[in-house]
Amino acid sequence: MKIYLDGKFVDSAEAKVSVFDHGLLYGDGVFEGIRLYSGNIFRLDEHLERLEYSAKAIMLQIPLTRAELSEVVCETCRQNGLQDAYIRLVVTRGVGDLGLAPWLCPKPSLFVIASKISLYPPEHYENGLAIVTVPTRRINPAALPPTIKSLNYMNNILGKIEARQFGALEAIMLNDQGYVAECTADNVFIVHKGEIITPSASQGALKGITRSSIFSIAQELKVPIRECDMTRYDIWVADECFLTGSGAEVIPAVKLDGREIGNGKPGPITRSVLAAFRRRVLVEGTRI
């Protein structure tokens, strides 16, 4: 495997960062998870824009232009002979001392990995997931805006650990007011009385790239869609539920906290959204 690291392609065994890199020491950096489908990088420009916004929010200078970043991502896929892949693009604050001060890190570090990912077994896309609500709450947006896709994922990791302890592959995370924010690695949508509903970013949800495509797909399918405050009760009594993310794509959830959602099977709107999404990933984005 070839990894792009700070201006050159190196073998994966040689792709190393310093123990003094603030991305490692403090989670000081930003990243994007991007998908390649049959030679098409899905919504690459939107991912790069979000990366730029995240970097700007934490005052981190990305060492490449957007056009250069786009070419680096494409070339990483070419170097590895990939037509289908998960791409991880990371920018760290770079090497500094053991203090917090980011201004003592003179040069950011940038690397790109293109490999495979499989978050959920295939049968779950057909039959749906059983998920749970975990005790760990999402960080308040006033403390750390969820729109910043930073390297600091401890909050999500704690939720993922708790999900596994409860025997689930994914979990709902509430905010400090008790409203649904998102899952540990996915955005969440419900279908109720023919309408698609999802939490807003102000409640702690990441502005996911796949999430944004659902709004476009809903318009295509002529299904009403909106953001609103959502509680666990709303999911319990929903007709359908599905989760979205670059890694997860679109996956049905059929049970929450031991309660069946709808009839306990993936619903018709979920299936239509998934089918529309699978068509779009082949044409929306950048050819390598």
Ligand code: PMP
The other form holds:
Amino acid sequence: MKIYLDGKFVDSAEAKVSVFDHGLLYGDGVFEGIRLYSGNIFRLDEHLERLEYSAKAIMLQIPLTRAELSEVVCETCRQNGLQDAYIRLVVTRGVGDLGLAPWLCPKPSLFVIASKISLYPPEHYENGLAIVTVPTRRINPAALPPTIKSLNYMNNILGKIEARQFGALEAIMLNDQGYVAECTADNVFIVHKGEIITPSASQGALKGITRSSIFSIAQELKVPIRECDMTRYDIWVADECFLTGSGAEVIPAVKLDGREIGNGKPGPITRSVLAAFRRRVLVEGTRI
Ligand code: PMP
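Now that the form predicted on its own has been shown, please provide the structure of the form predicted in complex with the ligand.
Below is the entire complex, every chain and molecule, led by the chain shown above.
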């Protein structure tokens, strides 16, 4: 496997960063998780824009332009002979001393890994996921805006650990006011009376790239869609529920905390959203 690391392609065994890199010491950096489908990088430009916004928010200068980033991501896929992949693009603060000060880190590090995809097991796309609500709350935007896709994922990792303790693969995280924010690594949607509803970013959701494509899919399918504050009650009484993410794509959720959502089976709107999504991933974005 060839990894792009700071201007060079190196073997994975040589792809190393320093123990003084603040990405490692403090989670100081930003990243994207991107998908390659049959030679098409789904919504690459939107991912690069979000990366730039994340970097701007933490006052990190990305060492490459948008066009250069795009080329580096495509070239990493080409170098590895991939047509379908999960791509991880990371920019760290770079090497500094043992203090926090990012201004003592003169050179950010940028690397790209293109690798195989590990998805949820296929039967869950057919039968749906049983998810839980975890006690760990999604971090307050005043502490660290969840819209920043930073390397500091401890909040989500605590949620993921709790999900596993309860035997679930994914979990709903509430914000500190008790509203549904998102899942540990996915956005959440419900369908109620023919309408698709999702929490807004201001409730603690990442502005997911898959999430934003659901808005255009809903238009294509002529299904009304809107952002709205959501509590667990709204999921309890929803007809359908599904989760979205670059890794997960669109996956039905059929149980929450042991309660059936709707009739406990993936619903018709979820199925048509998933079908429309699978068509779009082949055409929207950038060919390598
Ligand atoms: N929320 C969180 C916390 C995530 O980590 C992800 C995955 N990147 C998502 C939502 C889904 O975002 P996207 O569709 O851009 O992958």
